[in-house]
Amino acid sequence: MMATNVRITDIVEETPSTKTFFLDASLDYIPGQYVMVWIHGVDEIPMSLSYPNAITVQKVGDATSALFKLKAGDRIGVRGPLGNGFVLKGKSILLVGGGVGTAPLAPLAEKAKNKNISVKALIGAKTDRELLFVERFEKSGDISIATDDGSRGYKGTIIEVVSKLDLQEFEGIYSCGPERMMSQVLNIAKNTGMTRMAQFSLHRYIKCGIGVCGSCCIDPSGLRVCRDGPVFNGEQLMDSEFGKYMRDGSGRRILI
């Protein structure tokens, strides 16, 4: 699949470290799917779609730093949408997001509301300034917030909020954010017999995006995050590398 050259139409600063880049192309996609974004002359990196025509990006490395220097009117390359996305099930769902990981959960919440599915969103960040898409979640259902410094909502981690809930009230759990957070959600789901009903969006080093190079395979199953994911249910992730380690571009293990 060749990249399509698209123009940036608008850039919105969401938080001090996160921006949304709106494009002049709208994609028919499932929340949780991603696109490969080619920053000309720098690199091609995977990014979740936060709207049909936008990606929401946190500045964390050379490629995203170069992207942050672009202005409305500049062009980037886009391949996709790629991967599988979240599968909506049931009539009452729980969303658990942390940091920029909430980006693919916001359109999922909106899609669920449009299907008359009850949405409970738990959103965590270090501070209130780093909270993302709060209004979108508020318009889609009930929301609870946790910040590390207590500047908004519960003071502490979003996992502490999850542990206070009766998960049996929900027919599905959807999570995206730091993997350490998601692995704790998986443990809670396991203890309540909801492993298979929980879905997680994984971040791995993705090169090709089409399942050829094997850079993003998960131990020990060999499932490819780029093509078999990035969304997996809890049963697929049990007894895997999930929550323990990932690999960098050279294949070296990086502890989580």
Second form
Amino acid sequence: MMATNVRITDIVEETPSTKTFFLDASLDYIPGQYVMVWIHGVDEIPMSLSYPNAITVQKVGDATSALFKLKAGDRIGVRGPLGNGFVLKGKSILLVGGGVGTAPLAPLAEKAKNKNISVKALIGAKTDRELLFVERFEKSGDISIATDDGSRGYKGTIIEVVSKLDLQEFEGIYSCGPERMMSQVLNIAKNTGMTRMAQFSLHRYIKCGIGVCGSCCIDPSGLRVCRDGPVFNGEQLMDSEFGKYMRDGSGRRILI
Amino acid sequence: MNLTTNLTGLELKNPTILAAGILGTTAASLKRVMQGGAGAVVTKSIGSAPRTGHPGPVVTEREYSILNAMGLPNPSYREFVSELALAKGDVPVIVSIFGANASEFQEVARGLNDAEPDGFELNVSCPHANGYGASIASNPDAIRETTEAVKDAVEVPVWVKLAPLTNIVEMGLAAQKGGADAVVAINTVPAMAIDIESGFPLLGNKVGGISGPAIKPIALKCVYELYSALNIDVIGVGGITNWRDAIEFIMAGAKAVQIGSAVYNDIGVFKDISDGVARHLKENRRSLKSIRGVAHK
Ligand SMILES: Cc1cc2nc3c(=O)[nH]c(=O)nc-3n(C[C@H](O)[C@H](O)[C@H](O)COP(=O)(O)OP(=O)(O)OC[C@H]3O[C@@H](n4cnc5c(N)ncnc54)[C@H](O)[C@@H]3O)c2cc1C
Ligand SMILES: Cc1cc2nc3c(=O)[nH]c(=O)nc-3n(C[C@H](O)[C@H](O)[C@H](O)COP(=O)(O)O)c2cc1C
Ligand code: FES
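Alternate state requested, the form predicted in complex with its partner chain (shown: the form predicted on its own):
After this comes the whole thing, all chains and molecules, with the earlier chain placed first.
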């Protein structure tokens, strides 16, 4: 997969820390797949597709800051779509998203609705203003919100909302967000015998994106997040590094 | 068909080896490659301090090749000791190391000794990391000194990985003089690519190294010449993607072959290649030994 250049057509400020960059190319992709985004002269970083023609980015460091300085009409390189995506199954599904991790879940909710799958989305953020894509989820099914400060929805974590649900109602759980949140979702799925039915989009340090360099491999399976993932089911993540540690750009372990 | 190969004193169940820098940063991914049928594995090149490597893009795929400038990302030998200990398993684990000079190479080798690797591979040939590789790659005295320094510090076999230079035989002889047990040829070939729309070089580091089928004829010639000139084992690497390629390298004189880029198509390529080699030898009633170097006529 060679990089192609695309032009930014429109930039939408979603929250104080995230922007959606619309591109003049529409990709044939499965929600959960990502692209390597090349900010010329700066770096190349992985970003989930939030629409067939857009990425939704949270500003965290050098590359994302450089991206935030770009304007409509500017060009970036895009390599992808890469990796696997979420596999949609069943008639009724639960989505659990946190922060910018919600980005790949919004197109998943829309795809599910198109397939007449009933969707319940649980979306968490620090505060009201940081909630992402609330309208897209509302249009695709039922939504519950949790904010740390209680400025909207339940005051507390989205996990507290999950644990009040009867999970047996759902035939699939789809999660993306902070790893501590996802690993609690995996625990709940495990306790309700739904490990195999739960899918998680992982965040690991992706450099090559094509499965050769080894920077994104998870222990102890050696599965490559960039190529065999980023979406894995709970079964693949049981007794793994998931929820415990990840590696930085040099390969050193960092605790989660 | 028996494919066991005694390579610098190591018993390999087959002569396919994972090349350095490919899926070699963690024990788990090395183990996964072992399960894919590799006869031995080489780790990512490890140095004296943690490095995150060059800014991206670090790879770009071209037709028949991969261009990379990873920039030697690695967690440092101190951190890698525990990973290496975990990687030890059914097949030999060779640790690739790099340094700015002979004494740094020695420091890294000493530091990794505790984890008891089955061998060391000296990366004196990375084409795109400032201060490493390139300065040693074309300097026979530096290659000899580096090899001697590491040989002094360790008990296990030491392989020296060479750059595809016009004078590769001179470098090979220098490694042999320094006590190398084998030479490995070749590392990636210096290369670059430019995005004609933006005008930016396609790699974050601007220049890098090319690997994959595009470099196979270059690597083959290097192996051919080294086999003629040296008394130690030659390990071939560069563009091997199927069993025919492997046979070609063995006919040029390689005792074993390393495979890197082909993992991109199939992580189980090692089993496919050794199965193919075994089938070919059986059909032709030949052995690995009987075809080694036959192209020298
Ligand atoms: C499959 C996948 C999908 C992603 N999708 C999105 C998305 O839709 N929206 C979004 O805002 N972010 C997404 N991210 C995270 C995004 O890649 C990082 O925020 C970004 O790389 C940070 O780059 P930086 O230079 O601005 O930050 P830096 O200052 O370089 O680093 C800040 C932090 O970002 C992470 N990071 C840096 N470089 C990488 C890299 N090459 N690969 C992975 N993580 C890195 C590290 O955790 C690091 O600590 C995704 C990551 C992955 C792996
Ligand atoms: C992504 C990538 C990373 C590499 N990293 C290293 C490295 O750390 N040390 C090294 O000696 N060679 C490294 N190499 C070179 C390979 O080990 C090998 O010599 C080269 O790729 C040619 O073999 P191939 O055509 O089978 O890939 C790397 C190659 C690639 C593609
Ligand atoms: S990022 Fe290189 S193997 Fe996954």
